[in-house]
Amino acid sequence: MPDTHTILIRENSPLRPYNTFGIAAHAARFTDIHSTDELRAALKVQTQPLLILGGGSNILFTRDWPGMVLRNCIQGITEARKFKNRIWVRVGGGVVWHNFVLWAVGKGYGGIENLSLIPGSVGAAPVQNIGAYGVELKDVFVELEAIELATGKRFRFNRPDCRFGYRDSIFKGPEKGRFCITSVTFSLTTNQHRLNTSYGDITKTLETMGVHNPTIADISTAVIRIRSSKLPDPAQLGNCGSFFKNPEVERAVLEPIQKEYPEVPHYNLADGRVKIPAGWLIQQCGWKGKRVGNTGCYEKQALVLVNYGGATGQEVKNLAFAIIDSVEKKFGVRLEPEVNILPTEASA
């Protein structure tokens, strides 16, 4: 094992380059991790509270981080096992998610094309159980490896171990903050792909592309076009994509909303509840396109909060909770942030 001199620890390090909201916060200590050996070395000298950072696309810093930040930069894509119609691919936790999708599509491997252009890293993807256009990470997940931060021990988690839910996993609940995910293994199809074109605007976009018998590459291209048209580029306008989860509610909650708004979009869930798009609820409350100081609600998609330049994390948080309160007052539905707001009370 290398000694601690192989890792470079920076003091009072700026975090603005490492969060897509572009918030100007600092970490008391910061280091990049390129291997499990480097991770274990850093854990020997880490300062509490400890934060594992991936692509920074799901984090809102409301002030400086008082402890140590470890940025997961572990790379590598390995074809681990081949079967008749599918392949297992093991991917380093620090690999950019969209780069992995493009690699898979380029190889002709199917299953994640609907998840194109989702920001963030592979290691963060299982934490959130990322999903889009009818596909979730759990649909292609095999296992992951993680290092326990307290001990440096390696653990392996299969799909049941992760307890995946809607934008949820064990790593957001009981095991939050306990592990650093170093690799994830996916099961992708090599032929006989099951294409999912039924969700959102994919079918319409394929038609405008003149595609009638789509390939996985066509679906990836369509998803990229849709996302690019609805979501701002973080390099141009700081954001974390969808700030809120789409609420899943009992049908009794939907019924009074339907009486006043018969056109309310909703999706039936297997457990008898319904999912209502948070963006629709926010838009009905008049927030879409509204600017408050240096932050605001994106003009093309009400789910997205943006940093127009110079916004503080506290400004964005205040806007988010003003939106939450107004939606609850109007519809009786309380939205939940999808973004992790840091520091939490426990880590402050």
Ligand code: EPU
Second form
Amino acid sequence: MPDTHTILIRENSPLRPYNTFGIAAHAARFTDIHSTDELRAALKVQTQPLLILGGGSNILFTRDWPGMVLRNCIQGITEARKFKNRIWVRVGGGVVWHNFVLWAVGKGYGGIENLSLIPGSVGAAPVQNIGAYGVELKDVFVELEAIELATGKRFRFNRPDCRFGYRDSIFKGPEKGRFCITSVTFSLTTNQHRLNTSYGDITKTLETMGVHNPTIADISTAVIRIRSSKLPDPAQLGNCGSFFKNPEVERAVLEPIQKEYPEVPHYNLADGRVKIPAGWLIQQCGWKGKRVGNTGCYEKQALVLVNYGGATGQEVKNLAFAIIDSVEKKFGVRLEPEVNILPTEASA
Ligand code: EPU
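Which structure goes with the form predicted in complex with the named molecule, now that we have seen the form predicted alone?
First the chain shown before, then all remaining chains and molecules of the complex.
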């Protein structure tokens, strides 16, 4: 009975507390939703354009949001099914991702420890198939439930349905803006964990910690240490983590770069192409640590753009495109933003 669910809609509501870049934009209308019933009630009174907001850690507001913002606050972590060595856990879309990781690590459930400290919410995690230190969300994903915004109908998506790719899924492509993800089910290990320590930084950090046979908790601690040392805390310095994706290019694009810079880091992909760290390309163009007005390129990780305080979204966007242009000029590689720049042409 959705009509019995009262929702409080705020007008001209500040978005600054709800985006980790700390951009001072406003939403014409804003409401928090705590259940699918509240979501359906909100959809009945929606105004376009409609934006579903999670942790606000992957968006850049370049101006005020002209329509309605629904912030997904749906909570709950449920142990749904137990198997011999695994457990399926269903998690509300509004749960803070890192709180879910801490819950799993505390229970001794494995699979997401490498994804510790990633900002954002559980409902947003499948949209860009979050990943770090050799693990991606798709590795532990079972299914998700989503509500279609136009109709309020419930849909279920399994792993193939989502078409996960590197920082990608159908929710970023063909189905962009069509759904609100209300819950995600994960498959975690309860014993015989498959720990992933192959990423160089993890191996080094575990050594520094004096750990030889790491537990799930040790890996989580190592990842938290690495992230805290390289990535700025959004509470101190506004940012959205990696602003760009690492480009995946044909080998023919890498070869001339390699001639001039034999040390260029790269990773071979299964399809014969190569991935080049965008942070390296940006650093070679001299942007690392450079400040432009109230924004800049972070001194410890060139892939991260930061708000030194008072930056507008447009300022950050201008810096991002200056970086894209200069990398393209020098290396012939056009970087793509990983962060969603809003409003898009379609939603404006
Ligand atoms: N590098 C530089 N200069 C820099 C940054 C990186 O030369 O300023 C080079 C170095 O060679 C380094 C390599 O890039 O060895 C890789 O750097 P890092 O391990 O920091 O990872 P990344 O490729 O820059 C990606 C993800 C991060 C994730 C890390 C660890 C993307 C877009 N970013 O960054 O994800 O934490 O790997 O797995 O794939 C995020 O998505 O917001 C994010 C932080």
